[in-house]
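Given as structure tokens, the chain that follows is alone and in the form predicted on its own.
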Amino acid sequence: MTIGIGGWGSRRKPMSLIREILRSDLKDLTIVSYGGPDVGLLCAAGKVKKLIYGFVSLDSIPLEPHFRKARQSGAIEVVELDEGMLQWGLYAAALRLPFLPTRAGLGSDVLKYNPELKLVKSPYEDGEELVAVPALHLDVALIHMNRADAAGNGQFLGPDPYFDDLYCGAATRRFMSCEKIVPTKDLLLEGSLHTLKIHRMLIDGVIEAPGGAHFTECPPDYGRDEAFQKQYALAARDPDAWKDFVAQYLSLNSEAEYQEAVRKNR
């Protein structure tokens, strides 16, 4: 199963989501995604078989530990792209084309890492070579957004919309959380028009969860929790500290139970 993860980084990943696939027994997943904990969490997990991306960070920390261990051990199967590269792979998948042209990523050596890229020549009297990025099908997208309603309208508040819109439109089922579901009539009384970044018609589930995004930020619902992210970080380095961080915050029954553990440590 291919499935895409929206946000970027540590920034509005749809965490509980992602919690909620490490505690169930999917495995051998490709996944999709401008990385952070999301990517980390379900490496360290052993849930991925292969992960295509444009970087995977945490932002305040530079590398995701458990990414750069996956990556450094050949532990997965890695498509590395140029960012630009990853968003034309969406957009032509969600236009329903099988590539979409670029200049990203010529001139360096993304191509020579990924020899099944293919260069396309310009009909036209300018005849430049271009990378033709193939279209980027997902089985499943995953989102978050600030707000939602019950028909599948999602909301984002903060400063970027990233490409939530795009992994909706390139994948076949489409799954949203929201801090908060609202009434269609109430959109509008945070953020302007522009802001309900996702259609209805690009969602086939809307889940409210609170926290969702926690640790990454949600803004302006909650920054990132740099405290918790660190103590992720820090974990990591040990087996036996993630072992512990794994009993206290993920081996749980349910996300109340997570947000519960996270409220009792603070």
Second form
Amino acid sequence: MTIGIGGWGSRRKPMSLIREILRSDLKDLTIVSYGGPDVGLLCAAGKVKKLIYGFVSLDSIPLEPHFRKARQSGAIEVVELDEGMLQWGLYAAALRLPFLPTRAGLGSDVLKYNPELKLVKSPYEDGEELVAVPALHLDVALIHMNRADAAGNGQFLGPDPYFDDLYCGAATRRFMSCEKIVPTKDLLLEGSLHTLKIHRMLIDGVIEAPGGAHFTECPPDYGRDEAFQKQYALAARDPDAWKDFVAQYLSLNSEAEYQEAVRKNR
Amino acid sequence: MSDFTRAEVCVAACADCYRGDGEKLASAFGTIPMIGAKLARSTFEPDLVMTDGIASTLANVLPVSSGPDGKAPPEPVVDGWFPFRTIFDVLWSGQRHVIMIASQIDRFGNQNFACIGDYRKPKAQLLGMRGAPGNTISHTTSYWIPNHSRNTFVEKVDVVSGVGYDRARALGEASTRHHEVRRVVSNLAVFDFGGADQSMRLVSLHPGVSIDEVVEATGFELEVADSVPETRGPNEQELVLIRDVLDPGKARDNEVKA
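Now that we've seen the form predicted on its own, could you pull up the form predicted together with its partner chain?
In what comes next, the whole complex appears, and the chain from above leads the way.
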């Protein structure tokens, strides 16, 4: 199964949905992401077969330690794209196009290590050779928003929509968690019309998950939990420490228990 | 007067990379390039466009660090919305000049910060390709290398994330017209690509650094310009800006020892 995960790095990631995947028996996943701890956690849990990504970073900690481990042990198959190419692949899928052309990737080792990427020649007078970024079709898209209504209209209240609408456009099934479900008539109380980036046409299921982006940031509702993120990154250094971290936060029965464990140890 | 530090020379050298750019988006990674870009914007390139590092462009210049006096930094004056998708649009349009960091760079300006060793099972996974392939083929790029050594200036980079002149040339005119690796600034010297076949050339030495020292620390045969002046230090006005306005907390000294 191919799962696309919205957000960016350690920002507004649908972490409660990721934790649900960790509790499930899903495996051999293909993950598409501008990755952060979503990718790190899924790699650490051995859920990832193939990773299609623009980067994987924790932002304030530039290198994602669990992703690094997976890469350095050769545990996962990777398709690493230029950041803009990943957007293009999602956009192509969302527009039902087989590919979109770009210069990005030309001359770099992106093409060397992804030999399935093809070039395309402009049919116009310029005859320019460009990279044809293939559509990135997703089985499932997962995103996290600040607000939503029960019909699946989603609202971002932070500074950046990232590419969440494109993930949804590229996917067959689209699921959105949000900090708070509000009545439709209240959707404009906290943000302007322009913050209603996710339309219900893009969404199949919505769930209220307060703190659902933890420990990534979800402004203006909350910032990144830097202390927790540090603890997460440190635990990656040592298998015993990681086992403790998993016992304390991840091998729990529900999101509610996770949130409780985070609260207790604050 | 030479009453400035090596870090401050590096800041001025990074600022000089932006000379002549006008109304372009100036992006900079690393502390010293960031101060450099702000210095250029505050002096000889007032039209440069800069973001707050999140999703806005700012009409004013904010410091990279706060001083010991605890003076509150100026309030940001937002003049534009620049989420990531807009940054991508702008960079593909060519209206940007980025200073990126290179973990490795070769004589033609091919850059690697993706990983060290075999790509399929790297010895060290670094940042990854990130935006480097798209940046380098779309607009002007310069590089900052805080630790000039044979490990960073290499004969051949392990992975090409940023495209150098030999590879751009091989793609033909359609690609070379958007490709420019302008300068490399290291903690020792400044380089351009005015050498044979657009190879790297030493153009100035930071005060107190010798040609031999640079050649010794470089893992490929380096072209040396006919005359190699000393890299200029910041002038009085620039020094005041660096010390009192842009970096009163001396974050620059953490990147290059004074």
